[in-house]
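One chain comes next, on its own, written as structure tokens: the form predicted alone.
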Amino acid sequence: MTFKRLITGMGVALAVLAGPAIAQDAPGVTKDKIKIGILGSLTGPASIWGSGNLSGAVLAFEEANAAGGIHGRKLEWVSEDDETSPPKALAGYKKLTGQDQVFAVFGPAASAIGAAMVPAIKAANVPTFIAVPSTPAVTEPMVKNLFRTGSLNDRMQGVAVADYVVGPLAGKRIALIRQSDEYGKRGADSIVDRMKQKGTAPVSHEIFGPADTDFTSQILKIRETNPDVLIVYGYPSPSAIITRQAKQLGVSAKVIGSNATSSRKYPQIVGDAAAGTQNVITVAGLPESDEPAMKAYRERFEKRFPDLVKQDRPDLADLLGYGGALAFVEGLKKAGPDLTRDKFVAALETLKDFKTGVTLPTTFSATSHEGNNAARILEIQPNLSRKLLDVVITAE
């Protein structure tokens, strides 16, 4: 059974709920149900992120229902696939908040989609919760009805990475290669700005397209600058090829990748060249670890989504989606039995150091809807296993 058929089989394609809303400010809410929209890229280039967003929401929402629901109300959900297309994401969001009359939206799940949707989200004034994308555009400046937790946003990630490579990693000649889209540009610009504040600059700064497969020209230019650290800011597939080609072409620099490259499969994709490389990651523990909280989550995930297990999951997006959905559910609980959208927003703003066991703690306030300001560093070992280092990087 495919993942999309599985979701359909759960009754995601729901009819509009019967019965009046309990308050004018609570569409999608009846005396016994809360209707949630889930928006993400289930197909297209960002499908790994969208399917993780969906798996996380489904698992957390089902667990909440099994525990009795939210003040006696069960969660129901409608899922829309944006196909990694901003126009289709906008259409899906409009359908969820209009025709489907959901109380709130969980997603989208890709940075480029999130950045394009901010005006529509702001205009709709429907509580919208993002757990996977890292673009700063969704939270800077703050939008009252828009929250993000889980990933460290790319501006903050850039600051933290620059601090780390200049500080603990002691990089002297730092090269940078980044993706050409919203994701790569935001992170790389932040790295360059932070390095400038510290009185230094990249010895090389190269750009590549998300769909590129040969980076020889960029790597040869980087090699000429003799870097001791190479920062790769891009999606897993091009980053893996860059890491392999850099080794093949004689670049001996320490490679550190952005959060997108912290997939369980990344070491195997890169191969032997991955040994010794590092990645930024925004989780409390690795999904393959035997830490009690992670092991318990993984067992629940594997039982619920056996088809995804065949893809070496749960992985980063699944953890971010699940941790975000737990924070979302906690906000619903804190909003109380007389649920309205305003009360839900206000309740989320009271979350402080909320721990999920799988993601880093979430804190919101009335002046900041950026739930996480920290990340960890993992290093790939000679046997291609992954190890979390005793390092936490932060940024404001």
Partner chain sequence: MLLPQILLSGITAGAVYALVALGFVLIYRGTHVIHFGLGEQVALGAYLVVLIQLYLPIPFWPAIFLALIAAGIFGFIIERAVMRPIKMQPILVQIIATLAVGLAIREGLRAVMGPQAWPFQFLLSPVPQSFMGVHFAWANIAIVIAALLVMGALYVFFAHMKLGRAVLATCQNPTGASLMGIPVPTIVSSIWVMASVLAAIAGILLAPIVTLSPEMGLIGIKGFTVAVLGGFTSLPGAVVGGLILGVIETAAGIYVSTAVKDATTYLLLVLIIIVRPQGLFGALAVKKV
Given for the second form:
Amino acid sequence: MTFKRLITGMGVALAVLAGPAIAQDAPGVTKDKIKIGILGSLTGPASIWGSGNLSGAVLAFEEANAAGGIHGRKLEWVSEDDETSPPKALAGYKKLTGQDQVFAVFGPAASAIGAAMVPAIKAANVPTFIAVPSTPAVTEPMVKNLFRTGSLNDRMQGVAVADYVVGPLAGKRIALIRQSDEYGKRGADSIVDRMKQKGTAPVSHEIFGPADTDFTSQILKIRETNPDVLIVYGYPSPSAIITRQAKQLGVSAKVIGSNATSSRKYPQIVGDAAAGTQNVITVAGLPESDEPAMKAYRERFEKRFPDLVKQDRPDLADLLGYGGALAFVEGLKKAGPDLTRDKFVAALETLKDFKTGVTLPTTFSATSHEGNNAARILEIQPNLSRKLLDVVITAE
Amino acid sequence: MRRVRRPFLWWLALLAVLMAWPLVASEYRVFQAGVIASTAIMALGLVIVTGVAGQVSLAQAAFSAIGAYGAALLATKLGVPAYFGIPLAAALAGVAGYGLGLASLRLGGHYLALVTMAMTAIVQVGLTHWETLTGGALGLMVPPLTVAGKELTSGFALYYVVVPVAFALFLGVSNLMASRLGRVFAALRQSEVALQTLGINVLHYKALAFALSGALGAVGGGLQGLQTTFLDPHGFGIIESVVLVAVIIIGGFRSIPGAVLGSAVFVLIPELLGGFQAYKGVVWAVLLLLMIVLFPGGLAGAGAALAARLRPNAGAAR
Amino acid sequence: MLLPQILLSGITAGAVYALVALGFVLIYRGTHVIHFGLGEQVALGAYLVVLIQLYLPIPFWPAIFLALIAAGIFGFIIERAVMRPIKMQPILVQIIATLAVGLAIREGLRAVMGPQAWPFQFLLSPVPQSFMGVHFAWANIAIVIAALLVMGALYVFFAHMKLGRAVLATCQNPTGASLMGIPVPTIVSSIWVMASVLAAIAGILLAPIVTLSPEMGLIGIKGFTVAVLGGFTSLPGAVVGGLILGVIETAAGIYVSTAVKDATTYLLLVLIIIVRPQGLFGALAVKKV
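Given the form predicted alone, state the structure of the form predicted together with the partner chain.
Time for the whole complex; same chain goes first.
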């Protein structure tokens, strides 16, 4: 009896699920429209990044449309949420490229998702543009239809941080504490490798989980090694607790964080222990600064997304999304009125030192789809405000 | 006393529909259907051990990790193709499940839940830490299934791998649960003491229920690994185990078709709520609550109630 | 040599879990339900303060007061709208319902307040202090004191106060209790209100320490673990269990390795449970045939 019900139920479900299997001729491009898919984590733990990816894309695309579109075509977009889940991201990508027949995809926005999706992106051969996640897996090795800019890839960030700590910061005893997941491991592996190249090594290397709330064991072990610099490679919540607990337990080393901790509220979250700490940030300027291009962007953002203002946005993810979307739109423009996917890819590859005013300049080429190879360092002041230092760190 | 022919015809009809459907559906929907099928296999394991046999298990994510990583590693390190690798991993998971079941000797209720949760946590840390074997936090690529020289990677191709396997497993488990073994499991849930007085080795049957759940979890995990092509230890944690329990609750937690219904709900409905953007999560959670409150007995139960109302003269319900 | 620091830090870390575990025990003793959304209610408590201060120009302490009231109302709504309609369903279903409640809270907070972390004011000073070479901060000690106070208050409540004893009676034998004139539905509601206020207090104390974000609710898993370790019906068990877990974790990180800290902790837990299945303080359940 149950099986009969199951069958009738499934019949109904399948009828609902059945959709068109026939592809259209021109993917996503018509006489007056270009259809773009935006894929990102709008719910789930990576929603910080996905929501910035979306806000940046929406703002840039609307501005492009307001300025007359791209060679007479207006941009329209479909947004998919991958819920920070790789299978759902895969399904979302298939929907955008297969069912919705978009011209190109902007996203995904989380590193773990990006890494998992490389084979699918390669197989689909749809131009895919990543603006926020920092996993090296999407550009190393290069995939013809996959581009990334904005963030500094974690391998390069490790190199850059190691260079900065050993060089300008002149650290002699460098301790490293990193997250157990892909984000932390990539950054840390890269730091250790680069330090090895320079003939040195961290005096301690401890690991933590992203949801941990106490780091006494890690910090005590680090304290034993008497470091003068402590590199913290992880997400904002654990990094904040570590910074505070390090001070509490008597570790006097200079704390350097990764770009995940470069949110506007971070100094307040940590508290007084944050004064003097530094972290990597991959933007051209601080989102809260009054430098003209940044101020103008912030005002446009606040006008377009008034309910996000109370979350102290725009913040890093929004900037990365916006800067990336500007580069994306520039590529569409340079591809010319006779728009095809191949021309779009070729046009992106001609971008050299493309400045957006909010993110660091983007440079692509036929052999490298890694748009950004630089980062800035910011230092938290005694009054808990943030200040960009005059340092630009680069990596290969 | 059972009418053998009619259920058999229904199963056959179902199989025919399932095999024909992808020919009229899009690649995207077929991919989703495949994911529903692999999730349903994992959920089926829980239906046996938690639904029918009444033993709380938060270890299903660990078993699917054993299946996914086991099969992928056998393929990358030893060249064992997935159609051998997955059954091998499932056997391993079954043995592990049996062992876990033996631990239930002195434990019940939330203590058992904690021990099963511990297993998931330990397996996850093992996968993250044993970098040389599993790639650790950086993840592991799943080699595609190659049959007769052809790589099966599209949603369409994998559908024809996963769904027949799911079909066979569901058919098998259905018959198993209708047999003496199923009755022993149900008795485990209702009164262990009564079983003991009948001279039945309660511990062995509990362990057997866990073993079955482990094997099914591993098959589901292995197949889903082929679909997602990339394994990350992050996706095999306590939360994932809990989600699978929620799947069978929504489906109707002793119900075998419920495993499919629950999986379908969890895969399809969040996508339909896309219009709510950031509020999608809340709406989804509220929908789950509504389903729990309005459908005691899950969706399968609701279906049964509906059917019963439509056929007031049906014979005695099972 | 490191031992005193390990003990102190382990105890302060464990007190965090203990405070959450007490909420689990309270709801379990009152209703036999394991509230898997408790962690999210803890986060909600702190978020309510932030939310209130965003829209009303009132100082911190009045905002806390209002937040506790709001949290209690929220608990009342959960009980009436979700738990009461399903109270006859199997326990596992009720537990999954609490999970869905937690999910709703988490995603709701993420949507309304944003996915990023929020700063939250410390009630007691986080300035590092040191005593005989052992480091601590008053903010962390406050958690230990709070856990002990809550445990004490709940203990008095269950053992000596009429309402508390009524709760226990209701839980053990609802029919008998109602025959005695105990208004069972009201009792159950008041348990949920109490637990929600307790969760909010925990959230307000914990938020500055563990960072206020939608993910803060994950602390519920540790709270559950600790409650089981303690025996699930025992209030002192929850506190002692929490402190022990905190010390085990810290020690495992130092003496084994920080990479496998979690696995080591869980292994030890499993050992304890196998050796003593009723947890540290629980009573061995005698099954009636």
